[in-house]
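First, one chain by itself: the form predicted alone, in structure tokens.
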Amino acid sequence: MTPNITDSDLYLNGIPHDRLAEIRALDGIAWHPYGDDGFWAVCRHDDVKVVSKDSDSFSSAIGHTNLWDLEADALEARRSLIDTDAPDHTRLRRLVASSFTPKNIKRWEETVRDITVELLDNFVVAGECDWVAMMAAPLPIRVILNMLGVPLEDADYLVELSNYLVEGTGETQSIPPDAFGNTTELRLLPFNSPASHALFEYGMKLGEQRRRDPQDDLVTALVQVEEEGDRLGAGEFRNLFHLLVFAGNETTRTALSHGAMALAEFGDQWERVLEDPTLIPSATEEILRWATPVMHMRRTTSRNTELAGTAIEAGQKVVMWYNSANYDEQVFNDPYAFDVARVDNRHFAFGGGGPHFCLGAFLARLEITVLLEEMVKRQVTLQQVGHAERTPSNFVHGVLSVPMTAG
């Protein structure tokens, strides 16, 4: 039987990286109970590169990328540009690319860094506190909120709408199915969770303002984009506001936490960057790729087809586990050890490559790489002084809260 690696629950005490062995070491592709049907489980680093770039027989659009199945309604209601296949895929990444190239994202170094340096500095004074409240949290959305034209003053509100989006690929919620004045289906909603009703209403809010008043930010570009007379809907904006907030702000906390945990508990790796800051750019890969912020993605085949040897009728739903492919022994040299010195890290803390590769890729190495830099200049070392406390979800590899201190 293969072991089961869906249980939220598995998820408070970390990656179950037995279960994902197990199936690693598995002929072929394994059949995975789930709900009324299953999934096939694409765990090994090679399976999953397969199935990100062949999208033709792999598609994100006909079952979305979640693991349980919507209604029509639902998944035309609910569909982002990661629920989209080529051509639609291919209009709206060209639509929005241009915004998250190196050069683009490089021009938001200075505010990274003055960000970074105001919030690592009040963590140092602070002495005990809780890592993800004061650096983990605040430093992404904090950044991406500043790109898009957010108000700093919303910055709260919106990192609240991100924390129940969470929630929502958990089991439970906290919150009525008519919080923040929702009065949509949860099925029609991302995360099946109010919050999305909240963040949608505010993007929309958002963009009108631009429409009137356009600013030098990124809901500016992304209302005035055009291109050989094409611009993006008002659904379509809204889907993808929605999106680049919890990407923007989610993942690139999930692996600043889970980094910040890596380098208390491995203290010998992180003298190896203080004393050799050369070590910074594969430092940082390592990071994403020890913590995964994104651990499955789910595709559904168009056709029948094959994999690694295993028969895959169409219709049936294939789920890549980055977490599983980014400790894949036949790929990464002792897979368990955090190496900041890791050479030819091929992690897929993006995504495994093809048409879907994370749009903020780039933003997310820029704001580890800094904190990093800016930690080195004041020789901080962490230390965690408590129980981490996890997101109940296998689809965001979530930390809560973390105790630490500065040493």
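Just so it is clear, the model here is predicted, and its values are computed rather than measured. Numbering follows the first chain given and starts at 1. Under this definition, the rigid core comprises the largest set of C-alpha atoms superposing within 1.5 Å between the forms. Compared with the form predicted in complex with its partner chain:
Once the cores line up, the CA of residue 87 ends up less than 2 angstroms apart between the two forms. With the core held fixed between the two forms, residue 181 has its Cα displaced by at least 2 Å.
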Second form
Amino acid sequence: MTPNITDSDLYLNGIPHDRLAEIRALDGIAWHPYGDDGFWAVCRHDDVKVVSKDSDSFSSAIGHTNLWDLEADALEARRSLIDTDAPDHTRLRRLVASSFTPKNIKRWEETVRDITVELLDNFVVAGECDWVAMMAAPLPIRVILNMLGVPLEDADYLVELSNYLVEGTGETQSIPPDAFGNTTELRLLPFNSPASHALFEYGMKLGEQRRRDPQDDLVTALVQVEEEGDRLGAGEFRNLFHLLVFAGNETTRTALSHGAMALAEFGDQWERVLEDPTLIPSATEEILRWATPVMHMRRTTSRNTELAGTAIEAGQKVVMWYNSANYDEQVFNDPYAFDVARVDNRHFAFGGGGPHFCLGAFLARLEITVLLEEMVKRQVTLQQVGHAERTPSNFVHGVLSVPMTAG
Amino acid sequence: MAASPDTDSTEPEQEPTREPSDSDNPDQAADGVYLAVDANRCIGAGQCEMLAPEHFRVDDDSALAEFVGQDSLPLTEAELLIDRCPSGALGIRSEIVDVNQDGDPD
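Could you present the same protein in the form predicted in complex with its partner chain, rather than the form predicted alone shown above?
Following is the full complex, with the preceding chain placed first.
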């Protein structure tokens, strides 16, 4: 029988490595019951890669990319880059990809560094404090808001909205359905959250402003983008703005949280980086592997197919477990060791390849790398001084709080 | 693997050398192969530029990868780059072909 890997409580103590390893060792692909139905649990690195790259057989546009299905109208209303297939996906992705190329992301390095230095200096003098609140959460959200061109005086409001969205991934929400003047049915909103309505409104208002008065920022780039007469539609812009605020926030926050915890737990590894800062790029990749901020993504078969010798019928859920692939002993030498000098680190923290490869990969790398560089410059060594509170979620590998001090 | 856009010191395998390979394939130049980008598949993810900045550049306007190197690559390195390309846009060519002009990468 397939061990359960979806129960949220399992994740309160971290990734359930033993159960995932058990599934990896099974022949073929394991069927995992879920609700009234179930899904194929794809846990091996090789198999995740196949599903990820073969988007003709494994669709992102059918059903949903999370474990549960959405009704057709809800799926349509929420549809973004994440839940689109070619050719729509290719078109949308092309329209935004130029803002995220390695060189265009590098343009933001100084901004990232200024924010990092300010937060890191505050952290060092604060003594014992919550790393998530002081560093892991504010760094990515301030960077993405800066890139988007959100005025400083509105940043707190957007941080608040984005925190409500994170809450929407859990079981309970602390705000009523009509919060922020929302009148849309919650099931039609991303994360079922009225905060999505507020974020949509804000994004559209900012987009209008930038159309009239262009600035050197991402929102201007998105409202101005045009390729062979093609532009983003109003709904596309709205959903994309929402995606960028959320994805630029939650995922890197998680990477920075687990990165800090790993550097504190494996002090010898941080020593290596301090002694040899040329290890920062490989340490960055290892933090990404170790953190695996998004633990799975779902596809749905568009036709009858076969995977690892297992026949899969059209219309079935196929779930790629990145938190398993990233610890696959067939691919990673000593996978449960945190190794800042790991070579050939083919982690799937940005997905397993294929057209949905993380748009913000270079931004995430930049933020982690700059933080490590500034920590090395200041010879900051982290110590975890208490229990890490984790998000009870099988989807985001979140850390709610973790007390740290600079040693 | 660990690579940064700034260095090529962490490149996989050895430095691309000019040693003739033992390949029997007559389609391949004796000292390696060239890669081409399928403009219809490329999503500008930039992995090729990160892994092999001497051979690839993602255009900042079109967000399409371009093979900018004049040098051929050892087959093993070429295969690794093909494997790492998220969109499956890279393919082996026996000589430099500007696919963005003839529009037919295959």
